[in-house]
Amino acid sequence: MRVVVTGGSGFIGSHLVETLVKRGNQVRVFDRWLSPEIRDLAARGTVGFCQGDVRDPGQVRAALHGAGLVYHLGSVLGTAETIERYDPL
């Protein structure tokens, strides 16, 4: 199955990607950065990598093209920026 993992370079995401690959899935990682673990898998052609931001609808649409399943693990790293920008309406 073709699977996309948003946030696939993070701690949980990279472990999920490894498990999905071991189970025979075609995996594409969509993330803002490329972790060493995912870089190694991408270099071997085991996974695809699409750099982008989940806040950009066009980038998300392109990353999800052809996927049969999506695991959404993309998030903001840390809470300081989120708290700074929080606007309770």
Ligand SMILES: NC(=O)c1ccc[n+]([C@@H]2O[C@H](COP(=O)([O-])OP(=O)(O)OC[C@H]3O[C@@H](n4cnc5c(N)ncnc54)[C@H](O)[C@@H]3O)[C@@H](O)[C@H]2O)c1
Second form
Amino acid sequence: MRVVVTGGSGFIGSHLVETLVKRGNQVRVFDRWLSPEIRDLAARGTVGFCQGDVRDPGQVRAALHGAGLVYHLGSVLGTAETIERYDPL
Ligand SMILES: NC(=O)c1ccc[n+]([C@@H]2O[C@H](COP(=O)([O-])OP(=O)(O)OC[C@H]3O[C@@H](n4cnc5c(N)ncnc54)[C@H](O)[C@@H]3O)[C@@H](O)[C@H]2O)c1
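Okay, that was the form predicted on its own. Show me the form predicted together with the named molecule next.
And the full complex, kicking off with our chain again.
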């Protein structure tokens, strides 16, 4: 199955990607950051990588094209950074 993992460069996502690949899935990572681990897998053609932001509907639509399953793990961890960066108050 073709599976998309948002946040696939992250801590949980990269482990999930590894497992999905081992189980024979076609995996595409959608993340705003390309980790060294995912870069290696993408360079070997083991996974696809789509750089983008989950807050952009057009980028999400493109990344999800043809996917049978999506794991959504792309997010900013921790409330302090989120409040500091995004709270309008
Ligand atoms: N790590 C934990 O112990 C834990 C526990 C419970 C729940 N979670 C949840 O699991 C999810 C993943 O956690 P993690 O530990 O792998 O975090 P992480 O920070 O290691 O990975 C998050 C990934 O999301 C990407 N990302 C962030 N904002 C993005 C955006 N706007 N568009 C595209 N990509 C974006 C980052 O680049 C990063 O690669 C989060 O929702 C987190 O709240 C984590």
